[in-house]
Structures are given as structure tokens and as C-alpha cells.
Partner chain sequence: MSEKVIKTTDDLDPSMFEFQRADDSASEHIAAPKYSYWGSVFRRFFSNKIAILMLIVAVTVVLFAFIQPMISGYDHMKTPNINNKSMHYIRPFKSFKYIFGTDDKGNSLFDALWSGARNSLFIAIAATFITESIGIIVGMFWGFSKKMDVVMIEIYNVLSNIPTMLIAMILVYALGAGFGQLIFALSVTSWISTAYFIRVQVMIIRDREYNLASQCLGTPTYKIILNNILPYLISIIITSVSRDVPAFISYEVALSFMGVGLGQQHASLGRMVQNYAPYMTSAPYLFWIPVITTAVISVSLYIVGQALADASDPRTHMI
Amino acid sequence: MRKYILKRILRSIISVFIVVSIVIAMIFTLIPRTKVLDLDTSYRKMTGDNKTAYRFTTFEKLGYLDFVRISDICAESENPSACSVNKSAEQQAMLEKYENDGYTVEYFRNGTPYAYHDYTVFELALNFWKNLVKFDSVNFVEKTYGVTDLEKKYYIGKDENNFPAIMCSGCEYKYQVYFGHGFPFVHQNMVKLYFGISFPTKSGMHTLDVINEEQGSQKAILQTFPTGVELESPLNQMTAKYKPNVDHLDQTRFTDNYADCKSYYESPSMVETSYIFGIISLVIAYAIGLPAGMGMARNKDGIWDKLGVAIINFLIALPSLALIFFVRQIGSMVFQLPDKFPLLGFGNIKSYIAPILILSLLSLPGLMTWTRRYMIDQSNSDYVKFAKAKGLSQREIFTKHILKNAVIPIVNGIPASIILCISGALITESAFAIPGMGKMLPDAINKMNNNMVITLTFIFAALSIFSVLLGDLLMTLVDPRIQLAEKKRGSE
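Just the chain, alone, in the form predicted in complex with its partner chain, possible?
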């Protein structure tokens, strides 16, 4: 069994790897890169050499190419001052060397040369996977900033709620593992995923931070800083990062160089927003769908069963967009609910009702049909006939025997539905302008935010693939007869 799980995990990783590599290859090669800059307002205003330099630095930031200025070229030369003179023999030799390495040399209008190298598809994918995982180590500060007098050690400290936290001196982050506010409640800074930089929306931010960080305006919280100062400040001390140069303001609050903090904001992050909506709607869908499906199966061909099937068919056939707008319109006309989420925002319960109702309605028909189907299939099986022959009451057969067996395939789907809540409902979030993950993908596509698209693809693909694995494992827990390992093949 353990071997099987390991194998499945390995396979899942390979699946994610293949899918994301294909997406990277497609996005970087098929989409004209100049389109990325079309939406950039500052680029449009520039002229001449500035524009060229800006273009290349942007492409380099986004991972399209490797851009080298003359100063960097000459830094490698034996005689940097001679090299920096345009058209000198020294410079020509260096440029030739770069050309031989696969770089293209071009000249600015003022005659200064520069070189760039377009990454091939393989290099692009390789760069992505190479930079993906970043580990924080005790040697980080020494390696990056050359600071040698800082003590290098891990130790147990206390976090903001006085829970124990693993802390570090010498690492990039002061708090390595801690309990903290906000989803998912246990946080870590030891391993970071790096997906590249968001551009042109939220320009310069890491894509993962964009979806993970809280939104809205800053929220000041009364807190005590390491120096003992008590202040109303939005800084989140748990995210303290090493800062090579601390200014006066930092010194009044922090005793060491770990002073680069992120801030608290009013509203939850994109991931959290999607999760709130997803989980509540899921609970509602299961709470209605399971009993309804069971009831229908129990009174098969009765009036309620027929009505239920008709409703299910209608919901399946109705395009989701039409359903979303119908419910939204009814909500805003009859119950005065807002038709856009930001109208009342996170604080008001009214903003949640319509989207949650829609999300539940969208997952309800599938859940009801499958529950009904499994129950009916089970009730035709031999053990049910036997139970009937032995004189068990209809109720006993249903609750004690059929239900237990029918629930197994339903359990298989639960992890997937819970985990995929994070990915958010693409259309619902777009229609209500909910600032969640689901809305982020079409937004990123329309804004040509390539790195963001890749990040979201990675997250969605990984979540869906691993949730299927989790569902299978959960199924074996519920029903010990099911064995996932190879043995099953022999009995087939």
C-alpha cells in the first residue's frame, strides 16, 4: 500500500510537471511578446534608447531572455576601462565572445552596444523549474549580504499569540514556522515557491504574493515591538525579513536587522476569499443534495422523484452563465441583494448570499444524480433482496445497508470538492466581481500577465491532480474491501 501511494504521488508530480511545462512552452512561444508591452502605459510614453532598454529589462524580468548591458559585459573583461569605450578593440573582443556564446549584439542609438539571448523553449521550462523552489537557510544573510558577525542558529521563540514558533538567526526570514492569523493558520517561511513576477498588473510583485496577500486598505493593530514600544501599526511582525540597512524608524521598533515586514490589510486574500465562498456553498450543496438524492432513490418513480429528475435535468441543461444571471437578478430585484460584490464588500453578509446560493445550485444537480444513481444501483443488488426476504423493514435496509455502501463513491469526491474550492468558481466570481482566485485567471489572461497565468495553471492543476489521489485514499479508509494496489488486477 505504501509503495502504491508513493508511486501515485510520483505520477501525480510527473503529471503536473508535464502539464505546466506544456503551458509554459505554449505561452512563451505562441503569444507575441510585444503584446505584453501593449498594455503598459509607461512604455508607451517612452522614446528612443530608454524605450529599448525598458523593453529588454522588462522581457528579462518576465523570463523571456537574458539581457546584458555593456557595463556587465565589461565587468568580465581584463581591462574594464578600455572596454567601456565604444568601438575599442577591447570591447569588440568582448562582444565577439558574447556572440559566440549565442548572444545577439545590437547597438543603442548613441552607439553603446548591448547583448541579449532569447531563451529556447527548453531553457524557459528549465529556468522555471530550477527557480521554482527556494529554501531558506542559516547561511542566507552571510551569502547574500556578506554579513559575518550575525549568529547562525535555529531556536524556539514565541509568536504573536504566545505560541511556540521555530525562529532563525541568519536566515532570510526570522520566523520559520509559526501559528498565526489567517488561512491556513500554520505558516512557514522555510520553503518558498517562486513563480516569477507579475506584470503589468501588480507590477513587480511575486505572483504568489498577489494571490496570497491580504487585500484592501492597511489595518493598524495595537502591538508590542521587540524594543518594547507599543504602537498601533499595520506591520505583521511574523513576516520579518532581513534588511541590510535599518533606518532610524526601524531602530525604534526592532532590536535586530529583521525589520522588513509585510502589512496587515482589511480584507482577506484572494485564496481565502475563494475559500470562504467555496466551503460554505459546498456545505449547503451536500446538506441539500445528499438527503434529496436519497429521498428520490427511496421513492423511485414517485412524484417527488420525477419532479427532482426534471429539476436536475433543467439545471444541467441551463448554461451556468444564464443561471448565474437569473439568480443574481432575482436576488437584486426581490431581496435587494447587491449584484456586485464590492458594493457592500466583505463586511456585509448580504454580499455573500447570492454567490453562495449560485455556487450551491451549480454543484447540486451532479451531487443529486450520483447519490440517487448509487442508491438505486445498490437497492437492486442481491444483499438487499436477501435482507428483504429475511424480513428487515424498508427503513432498516435503507439506513443500515444501502446508505453505507452508496456513500463510498460519494466520499471519493469530497476531497476534490473541498480542495477545488480554492480555485474558485471562474464564472461566478467574474460575474459578481469577487476579488478571488477564480476571477484572477480571466483577468490575468486579458491583461497578458503571463507569469500569473502559469502560476494559476500550476496551482489549479496540482490541486486537481492531488485531490483525486486524496479521494482514492479516503475511499480505502471508508471501505476496507477496496484495495488500490496492483492485486486488484488479478481478480479482474
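Given the form predicted in complex with its partner chain above, what does the protein look like in the form predicted on its own?
FYI, this one's just the chain on its own, none of its partners or other molecules.
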């Protein structure tokens, strides 16, 4: 079994690698990169050499190419001062060297040269995977800022809830592992995934930070800082990063250079928002759909079965968009529920009722249909006939035999349903203006936010593939007769 799981995990990793690599190749080669700057207002206002430099700098940040200014080129020369003179022999020699290395040399309007190298498809994928995982270490401050007098060590401290936390001196982040505010409530900074920066929306932010960033207004919390001062502040001390230069305000709060902190906000992040709606609606759908499907199967062709089939057919036939706007309109007119989520916001339960009801109704038909079908299929099995011949009651047959076998394929889909709640619901979130994950991928595609598209592709692909594995493993727990790994000959 262990070998089987390891093989499945390996195949899953390879699948994610292939899918994301194909997406990278498509995005960076099939879409003209000039379109990336179409929505950049800063770029449209620029002219001349500043516009050219900004364009190449942006393309370099986004991973399209390697852009090298003359100052960087001449830094490699034996005579940098002579190299910096335009059209000098030293400069021409260095430019020729770069051209031989595959760079294209061009000139600004003022005559100053620059060079750039467009990455091939292979180099694009290689750069992505090479920079995907970043490890924090006690040598970060010394390597990045050249600070050698800082004591480098890991130690045990306290987090914001007074629980033990793994802390570090010399790392980029002061708190390495800690319990903290916000989903998923156990945080770590030892290993980070880096997918690049977001652009043009949330320009300059890491894409994962955009997804995980809390929303709304900053929220001040009464807290005690390392210097002993107690005050209300939105700073989240658990996110403290090393800051090379601290100002007077930092010195009144912090005893060291770990003073670069993120802030608390009033509302949860986009991923947490989508998960809240998704998981609640999923629980409601299963709580109603499974018993309803079982009741229909037990009373096949009866009045409850016919009524259930009618409900299923109605919900399937009704377009999702029509259901969403119908429920939203009825909720607003009859029950005074908000037709837009921001009207009452995260703090009011009325904001959740209509969207959760819609998501539950959209999931119900499938659950009811498949539960009914699986149980009816099992009802016609030979073991059921044998149980009837033994004199077992209809109730015993359903609860002890049919249900146990019929629930197996349903259990297989539970991990995917739970995990993929983070992906959000595009139409529902759009209709109610819910700031969740549902609109993020279409928005990223429309705004040419390439790194965000790659980030979301990686997340959704990885979660989808590994949730299938978890579903298979869950089946073996429900029914030990199911063996995922092939038995060796002669083992019986």
C-alpha cells in the first residue's frame, strides 16, 4: 500500500508539472507580451527612453526576458569607467560579448546601449520551477544585507496567543512556525512558494500574498510590542520581516530590525471567503441530499420518490443563472436580504443566507440522483435477496447492507468537494459581488495577469489531482475489501 501511495503521489507531481509547464508555454509564447502593458496607466503616460526602460524592466520582472543595462554590463569589464563611455572600444567589446551569449543589443534615444535576452520555452519553464520553492535560513540577513554581527539561531518563543512558536534570528522572517489569526490558523515561513509578482492588478505583490491577503479596512488590536509598549495597532507581529533600516517609530515598538509587518484587516482573504461559503453550502447539501436520496430509493416509485425526481428534474432543467437571480430577487423582496454582499458585509449573517442557499441548491440534484441510483442498484443485488430470505427487515437491509455499499462511490468524491471549495463559485460570487476566489481566474485572464493565471492553475491542478488520491484512500477506509494496490501472486 505504501508503494502504491508513493507511486500515486509521484504521478500526481508529474501531472502537475506537465499541466503547469504547458500553461506557462501557452501564456508566454501565444499571447503577445505587449498586451500585458495595455492596462498599465503608468506606462501609457510615459514617453521616450523612460518608457522603453520601464517596458523592459517590467518584462524582466514578469519573467519574459533578462534585461541588462550598460551599468551592469560594464561592471563585468576590466575597465568600467572606460566601458561606460558610449561607443568606446571597451564598451563595444563587452556588447559583442553579450551578443555572442545570445543577447540582443539595442540603443536608447540618447545613444546609451542596453541588452536583453528573450527566454525560450524551455528557459521559461526552467526558471519557474527553479524559483518555485524558497527556503528561509539563518544566513538570509548576512547574504542579503551583508549584516554579520547579528546572532544567527533558531529558538522557541511565544506567538500572539501565548503558544510556543519557532523563531529565528538571522532569517528573513522572525516567526518561522506559529499559530495565528486567519485561515489556515497554523502558519509557517520556513518554506515559501514563489510564483512571481502580480501585474497590473496589485502590481509588485507576490501572487500568493494577493490571494491570502485579508480585505477591507485595517483593524487595530490592543497588543504589547517587544519594547513593552502597549497600544492599539493594526500591525501583525507574527509576520515580522527583517528591515535593514528602522525609523524612530519602529524603535519605540521593536527591539531589533524585525519591524516590517503586515497588517490586520476587518475581512477575511479571498480564499477564506470562498471557503466559508463553499463549506457551509456543502454541509447543507450533503445533510439534505443524502437522506433525501436514500428515502427516494427506499420508496422507489412511491409518492416521495416521484416528488424527489420532480424536484431533481426541475433543478437540473432550471439554468443556474436563472436560479441565482430568482433566489436573489425573492430574498431581497420578501425576506429583506441584501442583493449585494457588501451592503451588510462579513459581520451580518443575512449576507450569507441567499448565496449559501443557491450553492446548496445547485449541488442537491447530483447528490440526490447518485445516492438514489447507487442504492437502487444495490437493492437488486443477490446479497439483498439473501438477506430478505433470512428474514431481515427492510430497515435492517437498507442500513446495514445497502447503505454501506452504496455510500462507497459517494465517499470517493467527498475530499474533492471539500478541498475545491476554495476555488469559489464564479456566477454566484459575481451576482452577489462577493470578494472571493470565483472571479479571480477570469479576471486574471482578462487583465493579462500572467503570473496570477499560472499560480491559480498550479493551485487548482494540484488540489484536484491530490483530492482524487484522498478519495481513493477514503474508500479503502470505508470498505477494507477495496484494495488499491495489486496483490502479489501467491500472497493469498
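Superpose the two forms; the largest set of C-alphas matching within 1.5 Å is the rigid core. No experiment lies behind these values; they were computed from the predicted model shown. Residue numbers count along the first chain shown, from 1.
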Fill in: Large Cα move at residue 319 between these two forms, threshold 2 Å, rigid core
yes
Discussion item. So, superposing on the core, is the move of residue 126 at the CA at least 2 angstroms between these two forms?
Written reply: no
